[in-house]
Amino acid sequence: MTGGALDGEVRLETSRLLLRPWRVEEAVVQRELWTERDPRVPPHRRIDADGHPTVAELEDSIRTSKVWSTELLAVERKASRDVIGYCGLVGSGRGAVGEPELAFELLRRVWRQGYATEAASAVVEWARSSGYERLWATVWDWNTASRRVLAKVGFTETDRKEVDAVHGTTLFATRRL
């Protein structure tokens, strides 16, 4: 894994992937992620009845929100140059201050190919080299694939949970670096 920040821009590279800031024209990939979300995901994280967020709204978010340039990086396959999702660290997670949350989401068509584990491993290594001591991750109890990815990159589920009778229980996991 190689990578780092140049002028505040994070770029990470693995054998198969490049993690980098999003480009406005890639909002269509973000929209596809929104359309694929499990129906158990809370409504504010899915396309609403009026079709929001639209591609234009997501384009605007890429232009204006630092989350898409420094936190949740586009995951691009180097061989095909296509963006397949995101992976990164969000500082506004539900963990302790100074302990960001690892987050990732990939398009269904690339599931079960090891990309999530590869991207998450790169982000964990970058976090370690950046001086973080611990990372958090949250995952729905029913999301066994993401729970497996977190275990593969060294996260341990804690006793902390947030129970939601409608959407399922959110599990909290941590990783010491």
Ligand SMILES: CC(C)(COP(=O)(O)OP(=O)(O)OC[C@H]1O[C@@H](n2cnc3c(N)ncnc32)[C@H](O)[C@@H]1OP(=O)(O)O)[C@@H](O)C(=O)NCCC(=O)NCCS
Contents of the next structure:
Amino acid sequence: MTGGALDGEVRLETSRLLLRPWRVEEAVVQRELWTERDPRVPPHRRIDADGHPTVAELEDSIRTSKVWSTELLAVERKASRDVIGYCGLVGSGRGAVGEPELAFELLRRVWRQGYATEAASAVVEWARSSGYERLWATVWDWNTASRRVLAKVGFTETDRKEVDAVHGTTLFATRRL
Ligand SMILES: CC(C)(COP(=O)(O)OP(=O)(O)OC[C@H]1O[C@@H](n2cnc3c(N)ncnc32)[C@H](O)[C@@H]1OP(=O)(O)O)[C@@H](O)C(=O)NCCC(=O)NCCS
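To test you: the structure above is the form predicted alone. What is the structure of the form predicted in complex with the named molecule?
Entire complex below, previous chain first.
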């Protein structure tokens, strides 16, 4: 089976985390993620000179795009009930048709506590139980933390890469389920 997983709302639970659809009022967390992005990330993924995307624009996107309820899930800490980022599967990813792309991003203040690994493991299990046979992930070569998370949840880096003289090389990693 290669479909289905991304069609409905999802809730995944781990020992410390709940992964579930975004709520409109949590657009402020998405804005914070945008403001914190590494300067090496391409401009279309960073706040522009006029302050876009604004919180209101991100609220609209949560309201209107199914991505935020069925693909990139809000990662909520069960103990403190705060949202610390997203983790999920992008159906129209860059890997291959019918083979979604794993993606994750967390607020800097919670890095290095194992949350990305915990969330990504749950998403990998979700993909497996949904019938997918393979996942992909794309990562900048300079992104050591993300490469480490991918290795910890069983991804292998392939020979496939995209070289960008300005922003660095994108590596393609994959995991069979
Ligand atoms: C990638 C990211 C989600 C990791 O989140 P996290 O919760 O800190 O990840 P974890 O704690 O589960 O694991 C991080 C691993 O990377 C390692 N690491 C973190 N920063 C590192 C660095 N600068 N250099 C080397 N290793 C590093 C940690 O030691 C840990 O590995 P270990 O368990 O073997 O010690 C977070 O750094 C982030 O949001 N980055 C920006 C967005 C991003 O890059 N997303 C992925 C795009 S492909």
